[in-house]
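The form predicted on its own is given below as one chain in structure tokens.
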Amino acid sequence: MKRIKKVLAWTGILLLVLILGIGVIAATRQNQKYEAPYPDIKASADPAVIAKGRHLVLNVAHCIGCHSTANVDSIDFNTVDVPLSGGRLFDLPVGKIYSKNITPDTETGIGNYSDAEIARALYYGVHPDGTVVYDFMPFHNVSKEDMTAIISYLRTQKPVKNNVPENKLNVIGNLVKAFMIEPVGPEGEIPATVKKDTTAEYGRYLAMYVAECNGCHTERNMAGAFVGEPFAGGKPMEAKGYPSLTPPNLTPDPSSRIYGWSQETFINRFRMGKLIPYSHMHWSSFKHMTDDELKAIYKFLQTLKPVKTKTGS
């Protein structure tokens, strides 16, 4: 009996020992710095790329959706100004998230950031200062001559001083910052222009890319990596005081949410925009695109491999 209590007693020790330095090193490790080239990417005043950025922030990248803490159902910002200030809370698994200013406010915005820290952190995910960016809004890819347009714009806005909350982690997210998330960079050599149509080619670039249908409707783990079949259906979400959404199938699969959709009908629903009042799609940017970028969309998603949905918990 004494032998097993002095196992016991040591295999506790070991445990303890064991959890402090994991404690110990995950501390170190939230503000590791990373290193990332610096796209040539420069803001331009040309009125028409302005324009362009203007309908990629609002609309297609729904930049407002999370950038914004105004009612953005109940406004018609591609009428009004609606400042992307950030401190939109999401409260997840990991902690508390709060997005960022992104005007051009020099004291709590992007004012003081070279277009150039900017075009980096959005393709390789390395903020200013050397640490990791959230892969929640996944631009890896997008089209330099995109990325200068969403630049452009984003120079343009009324500078806002808005002092965003830190975030503020739980002992998970802290272990999952250290060991789990690091930088994503593009999949390869940064396109300088993609063209624009209604093939299913241009539908991948946006729902992969821009409008990033993926990140919500292929199913992530905590550090955002994707785990499920592309496009199959994202994890439940939850909307306080609500019940929980999962973001369905989008695969030809029968049992996919779209399913025998014709590209009209497609097209309709969204131009429909929110239906369910808490509803975590951006319907109010995306009702927005154009037809010609939903025809895209819908081809591409015909182009995938079909899966079912997943039934039971």
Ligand code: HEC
The other form holds:
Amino acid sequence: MKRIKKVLAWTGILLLVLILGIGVIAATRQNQKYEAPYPDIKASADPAVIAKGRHLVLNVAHCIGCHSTANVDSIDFNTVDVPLSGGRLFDLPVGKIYSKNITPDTETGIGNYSDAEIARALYYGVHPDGTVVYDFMPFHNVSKEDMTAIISYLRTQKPVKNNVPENKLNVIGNLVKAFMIEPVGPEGEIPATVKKDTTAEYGRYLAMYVAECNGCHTERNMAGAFVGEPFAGGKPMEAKGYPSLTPPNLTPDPSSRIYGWSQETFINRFRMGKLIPYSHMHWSSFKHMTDDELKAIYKFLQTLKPVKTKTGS
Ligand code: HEC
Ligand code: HEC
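Could I see the form predicted in complex with this ligand next, after the form predicted on its own?
Below: every chain and molecule of the assembly, starting with the one above.
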């Protein structure tokens, strides 16, 4: 009996030391700094480049859906300016994360960041101060031409002062950050330009790196890593006070939500915008994608490996 008690006591002490040790390592890793290259990107003042950037920022890459607290479903943000002043809360199991102010304000926004620093944050997941950018944004392989257009447009906005709250991770979040999160960078070489046409190849580029269809329509784990079959349906998404919604399977399997949809049906669905008011999908942005962009995405989805929908999706 005495022996068992002793063993239990030692096990307890060992566990405590282990937990404390993990806690100390986790704490020292919270503000870890990372190195990454500074991309060769320079904003342009050419109105045609800025107009392209505006379409990407407001519509395809839907920056506005995350970098504004306005109800973008009720504002025609292609005609009325909505500042990208950040502060949208992502209340996650790992803690509270806020989108940043990306207007050119020099104190609370990106006014003091160089073009290369902004491009580095988006391509390599490293903030100007060297800390990790949580991987909310999929733009690691956006072409240099498109990245130039995006940053050129960001520079033309009116500066808005808005001090966004600091992120607050909980205990799980601190552990996930310490042991599972690293800056995410490009796969292979970043293309200088990508041909804008209606091919599946361009559709893949849009769906994977610009519009982030895969970010929701493929299952991911708590650290954001992809764990499901590509586009076979995501994890149920919660909205406070509403039933959860599951991003459906978009592969060409008979069990998929969009099986049998013609290209025209697909484009028309996008033109309708948001039908379920509490849906997380950025329909209000995506509905402004061009016919060619939507045709390309449709073609790409047709090339995917058909995967049977999981029950409940
Ligand atoms: C799905 C939501 C989402 C979308 C879409 C999105 N962002 Fe972000 N963005 C965030 C969040 C959240 C952060 C803060 C991440 C962090 O704290 O590490 C962030 C951070 C940033 C930063 C880093 C700022 C800094 O101070 O270091 C930049 C720059 C940025 N976003 C630009 C953009 C641009 C440009 C677009 C569109 C092309 C965009 N974002 C689209 C959610 C989003
Ligand atoms: C932020 C998460 C998110 C992103 C990004 C996203 N979706 Fe969705 N999607 C959802 C959710 C949730 C639903 C189910 C609710 C609804 O229909 O709005 C959905 C539904 C759909 C539907 C079915 C609509 C219907 O009426 O049955 C299609 C088609 C679709 N998404 C395609 C796409 C494509 C293509 C992209 C990229 C351009 C995309 N989604 C990006 C979350 C997302």
